[in-house]
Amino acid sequence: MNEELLQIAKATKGFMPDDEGMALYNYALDMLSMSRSPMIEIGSYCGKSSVYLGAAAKEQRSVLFSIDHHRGSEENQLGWEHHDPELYDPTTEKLETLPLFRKTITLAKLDESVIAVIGNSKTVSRYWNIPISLLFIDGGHSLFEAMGDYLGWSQFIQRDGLLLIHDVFEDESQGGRAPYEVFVAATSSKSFKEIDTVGSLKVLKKL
């Protein structure tokens, strides 16, 4: 990965460990070498994961659609564990991550490779109708939100395409349960098989 982009990714606010970020990049790069279908990212926060995926998209002349309402997940809100007061907007009483996301993507020179879609992912998925090569789920961590992201978007993953799910912990004490439940639903569906695990990142292939 381009060293400048790697340093931008590492310096960007977010919750993506370096090894998991590099796994995103490498799997996206390999996938896009075989398919020119776009990638979808659910949940971008300030753009850390978007840089890893966007770097691969730029190299392979493809595109990443990054879908986020940019108001933060439940755990990011005021009074919750992962709240960042620097991102809090007292007018709306919610987080506002869009300005930092835009700054990150522009700084990384990925404006042509990472397309921001501002809105609720389940709403956007109802109007989507083209195949995708890779789906990365890292949005809201409630069961309602996470399962909605999976059900709304997994249908568009092409055969042999990839589904990547972040923050998957079998032990509930290590993290939220919802991403693990999505992982179980995907592997139980017989439409996906697990091919790798990097930290809390699960990598599955569409059968």
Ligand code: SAH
Given for the second form:
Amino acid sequence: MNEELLQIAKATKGFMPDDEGMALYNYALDMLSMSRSPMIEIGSYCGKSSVYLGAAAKEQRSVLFSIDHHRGSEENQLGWEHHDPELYDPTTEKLETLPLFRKTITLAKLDESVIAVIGNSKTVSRYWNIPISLLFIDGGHSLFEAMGDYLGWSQFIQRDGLLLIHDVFEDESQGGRAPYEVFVAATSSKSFKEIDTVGSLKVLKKL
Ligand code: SAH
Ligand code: MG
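I've shown you the form predicted alone. Could you give me the structure of the form predicted together with S-adenosyl-L-homocysteine (SAH)?
Full assembly next; the chain just shown is listed first.
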């Protein structure tokens, strides 16, 4: 991966370990060399994972639509475990990550490769109808949110396309179980086959 982009990804606030970020980049690059259909990311936050996926999109002349309402998940709100006071907007009493996301994408020169979609991921999915090459689920971590993203978006992944799920922990003490439940639903549906695991990132192929 381009060294400048890698340094930007590493310096960006967020929840994406370096090795899992590199896996996002490598799988996206590989996928897009076979199909240039757009990729979807759910959970932009400040753009950390978007830089890894966006770097691949730029190299392969495809695009990443990165969806987030930019108001943070439950665990990012005031008083919760993953709250960042620098991202708190006292006017709305919620998080505000859009300005930082935009700064990250522009600094990385990815404005033509990463398109911000601002809104609830499930609402957007109801109006979507384009086949996608890769879906990365890293949005809300409640069962309702995570399963809603899977049910709303996985139908658009084309054959041999990829489904990547972040924060998959079988053991509840390591994190919420919802992404794991999504992983189980996907593999038991017979529509997806697990092909790799990198940290908490699961990589599945659409059959
Ligand atoms: N991929 C990021 C981390 C994402 S954190 C990284 O690499 O650092 C999860 C994000 O999902 C938060 O920014 C939150 O605002 C967003 N989110 C949660 N529920 C959502 C929903 N229903 N629709 C859109 N975005 C949502
Ligand atoms: Mg995550």
